[in-house]
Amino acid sequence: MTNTSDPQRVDAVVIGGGMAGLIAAWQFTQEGLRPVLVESRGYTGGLVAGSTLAGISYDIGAEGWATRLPDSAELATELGLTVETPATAPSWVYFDDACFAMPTNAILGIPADLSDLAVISALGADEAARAAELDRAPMPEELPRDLGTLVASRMGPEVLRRLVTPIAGGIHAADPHVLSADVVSPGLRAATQATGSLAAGVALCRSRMPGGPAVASVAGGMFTMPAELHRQAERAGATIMTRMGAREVTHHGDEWLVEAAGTSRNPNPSLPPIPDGDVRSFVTPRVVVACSAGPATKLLSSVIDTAGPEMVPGAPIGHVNLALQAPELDANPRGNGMLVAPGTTTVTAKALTHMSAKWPSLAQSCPDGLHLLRVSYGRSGETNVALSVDQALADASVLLGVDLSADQVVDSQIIHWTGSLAPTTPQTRAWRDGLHRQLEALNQAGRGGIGLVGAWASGSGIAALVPQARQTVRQLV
């Protein structure tokens, strides 16, 4: 490994090429600036990527964002590309003793109206008066910051076990108990304890947020988002360097010097790439962090106190996709999909996804009758999840209700996921807010611009990253 030049003078460093990192890359180029953008993997876009199945490209990782904030639909807009919603249609749960379709007036399961016939359907009359009940007991000083906490003690374990509980675990893959409610709903603590009750909480949140769909991606798919920041933030100046990680960041005056190494690919694929090339060094008024948390606070930990809770890796993440010829499902007969309640014993998936059924341009883009599933696997505490064909096919024909055989398999795909997010815990959330004041101290001392972007720095999902690396930026520049 050798020092191949002289440091290089750059206007900014971006480290890490996923979501975060290509949109700073990307808002840097917009300030007329031109940034090198080094990621150690040999690709970009991270978790947000696509494949083809059956001839038809699809996403294989994250597919969407939350629509409660309007930054990523004005983000996809200003790329040119054009926002899409999901097909209009219940979510579903399936329990071992029943099958049903999930409130649709509530917030991650919470229930705005536990009256609702959606509510009373999923946990019967007695237990939803029972939890009406509770929540009109007198509201304390303080509401519980984590989530599990919050929802049993207002509305009882069975909320929790029936609504709750099921879409925690199949967006957040993991227990309520360990989520902090401000992270992953903000604002409903608060509107809880100004409204007097959680259901009355929930329909405040509920109140502010934009109509329409809760979520939204990108026509083609969302993978195709940052393949256009990619493209784009290239045009406009930006070097995005691939298979090239960062080893050290460190103080040069009142600049930075940002050591970079070639990396090639690990033998175990989950592991990070060995940085074994030529060592790159850049010195920059500017630096973005953008790469995930174990990286990033080793990078920042010669430049502020990084110590902290550990960060429990998040549950390991597999997929079975599936191209069915199946004109038995034209009916869509669970809506969009549905997620499976822990501890549930007649099927091994914690999820399906009828992704053909859910996105308008993926349905044109399938012949009659072809449908695309995604089965999903993984929950936290669960290592090395077994995945096959077969099993997905099994537990989709029971989730949808409908006998699916292997002679319907038209493709198929098994993706792995590993190095997810974390769930973010309320002592987490507090640790990485202190992260963020020591580095504003840091800039506003004078000492060399220099930020930290990403899922886990921001809050919760692309809804989150998005608008904290463009303002990052912004105050950098």
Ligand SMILES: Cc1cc2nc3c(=O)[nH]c(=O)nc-3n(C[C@H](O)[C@H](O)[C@H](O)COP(=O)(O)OP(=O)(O)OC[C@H]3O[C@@H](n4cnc5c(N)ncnc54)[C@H](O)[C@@H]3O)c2cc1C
Second form
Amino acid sequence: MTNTSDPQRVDAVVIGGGMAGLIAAWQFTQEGLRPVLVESRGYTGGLVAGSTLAGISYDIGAEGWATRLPDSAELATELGLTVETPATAPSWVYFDDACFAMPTNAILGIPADLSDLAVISALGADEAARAAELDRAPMPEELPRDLGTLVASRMGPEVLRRLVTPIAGGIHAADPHVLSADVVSPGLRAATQATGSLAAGVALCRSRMPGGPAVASVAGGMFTMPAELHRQAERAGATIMTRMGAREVTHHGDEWLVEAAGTSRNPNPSLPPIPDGDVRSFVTPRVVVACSAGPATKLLSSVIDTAGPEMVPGAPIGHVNLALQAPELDANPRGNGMLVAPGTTTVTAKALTHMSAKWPSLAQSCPDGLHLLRVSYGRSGETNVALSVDQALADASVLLGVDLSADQVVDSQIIHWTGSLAPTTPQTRAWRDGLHRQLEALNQAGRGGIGLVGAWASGSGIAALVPQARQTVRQLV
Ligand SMILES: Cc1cc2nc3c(=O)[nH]c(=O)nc-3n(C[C@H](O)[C@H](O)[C@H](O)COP(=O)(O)OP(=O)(O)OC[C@H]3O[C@@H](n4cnc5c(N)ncnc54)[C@H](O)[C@@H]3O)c2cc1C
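Alt. form predicted in complex with the named molecule, vs. the form predicted on its own above:
Below is the entire complex, every chain and molecule, led by the chain shown above.
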């Protein structure tokens, strides 16, 4: 490994080329600067990625954003992309002994109205009445901070088990007891305190949300958004270097010295690339750290105190994506898809997304009778998931209530996202807020501008990272 040059002076350095890093680089160009973005893998986009199945381009990573904030749709529009909403259909939940459509008047499965017919059919009338009774209890001085205890304490264990746990497991790949309620449903605890019941708190939060579907994406696939950010940022003067991993960030007078090295592919693609190439250094007044929690805190450890709680490892998420010639699925028997309750023994999958039913532009790309399914595996606490097309086909048959056979499989793809979605616990949230406070203090001391962006650094998912990445860059300019 050699040091190829003296440090290069640049307007800004962005470390990490996932959605957050690409937005930061693009935003710098909008502010008239020419940033350098270093990405250790051979491609940008991070956890938002596309591939092809039966010749059809589709999302293998994140497929959209939560619409509770307007920023992602605004950004898509600014980029010239068309926002797409999913087909209107409830989510279903599968238990060994039941399969039902989830109440739609809810947040993360927590109902806004416990007398809703969908709630009664999911819980039974007695259990729904018991939950309503519990939720009338006086408010404690402080509500529990984790989602699981919050729901169980206000509505009882059955609401948690039947309605919330499947949704939390499906969306956040975690048990509700490890999820910070303030992160996965911002404002819910405060609204519950203010209204005097969890159901009313959910109703209040829902009334503040924009109308329409809870998620949205980009026509043609979510993966087109990072591709467009990459293209437009480069066209506007950004330099985007893939296979280049940042190794160190240190003070350099009142600026920053960022040292990076070329990388090569790790034989295990789930592991980070190996930094064994030539070294490049950059001197800059502005740094944005946009990689996931582990590498970000390692880089920041020479700048601030990064000691924190032990991270809860992300679930070993795995997908078997199937293209099936199956006209019997034309009626979309389970709407856009379904979640499988933990502890189910008749299927091993944890969720199924009927992708070509859910996204209109994907449906248009599929010839008659062709359907794209994502069968998802890997729950929190599991260490390993064995994925196979046969198992996915068997699970899909049970979940969709339709017999599907191997000769209907036109194409398939197995994707591992091991450990990529570490849940935000109340402890990690407090620690993360402390990191932001320390960086803010550095910025105010005038010793170079530095920001920390990304899904883990901003809350949860794309909805939170978009405004945070843009705002962070605006503050550094
Ligand atoms: C299967 C799946 C489905 C999902 N579905 C949704 C969804 O529907 N809605 C939603 O909102 N979210 C979803 N998510 C989560 C969402 O994809 C992520 O929260 C988001 O894409 C994270 O973006 P990011 O830029 O913060 O991080 P990442 O995408 O992780 O990007 C970080 C980048 O930094 C790079 N990097 C790391 N270390 C270094 C270094 N030292 N130097 C240079 N580069 C480095 C990495 O290679 C990576 O490319 C999903 C995630 C997965 C895996």
